[in-house]
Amino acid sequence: MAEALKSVPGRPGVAKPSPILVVEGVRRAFGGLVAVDVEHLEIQRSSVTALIGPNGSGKTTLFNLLCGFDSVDEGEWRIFPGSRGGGVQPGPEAEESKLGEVRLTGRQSYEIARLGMVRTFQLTKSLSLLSVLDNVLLAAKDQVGERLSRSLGRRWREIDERNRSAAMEILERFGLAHMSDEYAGALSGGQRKLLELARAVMARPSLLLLDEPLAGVNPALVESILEHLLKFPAEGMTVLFVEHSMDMVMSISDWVVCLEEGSVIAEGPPEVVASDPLVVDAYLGREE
């Protein structure tokens, strides 16, 4: 467990010593169905937090709301970006992230990503007709060649070379460098998961949201992905991930949050949440 969480009591909505994300009263309903109703949730900086819950409990919907892919009915959330990961110096568009607190409510998904909160998807979103390298380069920041007014001169070439070097280093790390010139569509399902992780790291996030990063992955690649997840906090990237396998949750998580019917019913260390009667009932059903 992350050192900062050792003294934190396990209960829904508990305050954290140094939260990177704070969610307040976020609610989303579809007709008469309440998909998300989170009263208060804090994610500890430099930790690996698992978001669990039975199918239909609102995990992906919560991700969609926090990252600007859907709109809330009410509530707000704030990020405290701090330092950024990824190994590339921040560009001008990241200046706002230097603030101690940034309100994300109502922002577009691209704005949220620029401010340091980046997500991956349960179904990978690689661009199959672009090369593996180009897929990663899409996430590079400070690409001055994209603006005519800033593309004059040689600076854009220097930045392009820097980004390509950083992208190749990341691909090497994820074991994909030898396929950098291949079409992304030629990758296996597990390799696409790795590519999406590589692209997310290229964006230099301070908070990385992963929606079932191990779903459909060949067992041979599972260990590789888990090793990367465990290293991220030491590199300045906090991890919040959705996962159904309790074995995986128990093995890599510092903290676990459980949703049922859109609400947080339990949170705490993995071994505490796994034995919580409310969590057991949520997964196995209540006895009559």
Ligand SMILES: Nc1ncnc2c1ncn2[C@@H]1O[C@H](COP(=O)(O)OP(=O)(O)OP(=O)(O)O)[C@@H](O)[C@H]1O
Contents of the next structure:
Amino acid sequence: MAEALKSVPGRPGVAKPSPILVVEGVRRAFGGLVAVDVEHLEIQRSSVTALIGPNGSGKTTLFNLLCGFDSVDEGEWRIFPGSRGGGVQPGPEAEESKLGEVRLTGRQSYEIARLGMVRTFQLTKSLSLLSVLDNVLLAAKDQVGERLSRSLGRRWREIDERNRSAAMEILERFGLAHMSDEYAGALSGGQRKLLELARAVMARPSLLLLDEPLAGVNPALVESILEHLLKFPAEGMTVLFVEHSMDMVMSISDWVVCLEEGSVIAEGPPEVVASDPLVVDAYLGREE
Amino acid sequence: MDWLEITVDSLRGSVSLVAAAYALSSIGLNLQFGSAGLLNFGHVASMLVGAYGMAIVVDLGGPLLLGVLVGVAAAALLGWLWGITTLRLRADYLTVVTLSFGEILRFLIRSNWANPFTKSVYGIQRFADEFYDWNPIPDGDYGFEIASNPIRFSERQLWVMSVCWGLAILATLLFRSLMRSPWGRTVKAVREDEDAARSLGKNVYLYKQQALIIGSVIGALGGILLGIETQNVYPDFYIPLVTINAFAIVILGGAGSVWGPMAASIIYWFLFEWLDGVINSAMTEGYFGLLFEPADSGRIRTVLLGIGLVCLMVFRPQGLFGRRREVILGGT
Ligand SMILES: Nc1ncnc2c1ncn2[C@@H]1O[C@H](COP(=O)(O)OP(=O)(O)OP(=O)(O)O)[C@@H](O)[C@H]1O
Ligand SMILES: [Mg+2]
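Show the other one: the form predicted together with the ligand, since we just had the form predicted alone.
Complete assembly follows, chain above in first position.
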């Protein structure tokens, strides 16, 4: 699918052949400060897209808005979690997705997650007093035992049993399998980042929003995580990630979007964006 | 001072109905506070609406069982009201609202215009005769003696105690099953980090609401049995101190632990009675001289229990049955 981007010209707000997310006129101001003002943005399905921009350019705020953790002043956005493209399997909650398009504007954060858009946090949120394994099991979408009315039944045990092997497999991938019975609170900062990532993957989202997922993770491990990350699109997960390291952005992304002062100032293939004078300016600071 | 007599008396107190009712009631608070992290400072209100719901129905001529159902339904409604008024706000609002709800309720049932139903300050009496009619235990005195100090209960006391301890065990088992299930896992996740739970598709509001309602209903059962035992409900029993006692029990047992509330209630009421006994005999034997009057004994006891609780927090913050590691990792 990333191939499809080859023919897309690199300019802000450009349409994509098969978008999974379409953002229109999303704006959020804090008092007088306009933190996000995105006119139009499309994220290509089954791609790995990087969201870059200087500190305070609105990347995290945009994630918060899109995922329902903050409310927009204006604008709307839609997700297309359906099965067009890279073999996406929408979770059971994403009933509406069969209709193709789901409007996310004004929805609660948990609904948005169930509809297939799952995010991680820049400041890691670990569930300290749950075991590492429970952290991951929590993300499973098909656990009926989470409903109070079914919590005393027997059915959930089978489901948990099945999910356990999937969860262990994911933990294995992220190098956390040996810690599975440990409290999440006992993990190091980098391990927590990985656990959050593992949790998000367990939720089998169709769109994964990662806010600096590998900040503080040791370089040797970063390599192997990036390899996994590159496989996500083939597994049906489109990735949008925030990252400050240009090396990493250049090496794994199919497409790069650059924010400055809340607006998209450039987007395109990594090499093109990296040499875009506006982007260089934004990063180095303008000289008047 | 007869240490043995005081100790045996306290042992009797530690399995009495009061201990049983607090054990039951604290299990509800443990679910709200220990598992879901909801700082409910108006837990006494659950006990109040439970007991009054029952007493009012019987007083109006209804059967006791209907009264119990009404009391339980009122407690569920109370839990739901706490939820809709505070859960969308910051966590501290819950504490303030529950505390004031409790006091408002107490003043409402005390007020003159509620008199036709609640008999205001006089309260309602003799509403649980039916319960004692169901007593299968033959008349008599049951118990044993320790060096000629009796621990004895009448068939009446034994009946209400058995029902209450039985309910406490059932509530504990329910608590355990719930907390071991994926529902419990989600409730804990909500306690640990709401946003993380939301980001994984959990309806945080719903889980908190459910914890509040279940906790309130279990709390009400404790209130109902206390009412049945005394055959008397009156507004000034339901003061915030009752909530504080329940919190002391939950914390002593270890917040979130399964058997904590039951064990801690036994220990708490043992200490309570024991201190009471020791202070009272010290008073009558003149150990305190002119320093304190007999009327102060309750206060001295409260102060000592408070100091004990502080020591517990310092030396064993996880309580008796909690896990120390959880306390250490809790803040991270
Ligand atoms: N809750 C808030 N209240 C007020 N201002 C805020 C709030 N959240 C963000 N801002 C402001 O909005 C702007 C964008 O912040 P944001 O966190 O989105 O930046 P970012 O691109 O994620 O930066 P970084 O790379 O440092 O993570 C900043 O100027 C910040 O001060
Ligand atoms: Mg940020």
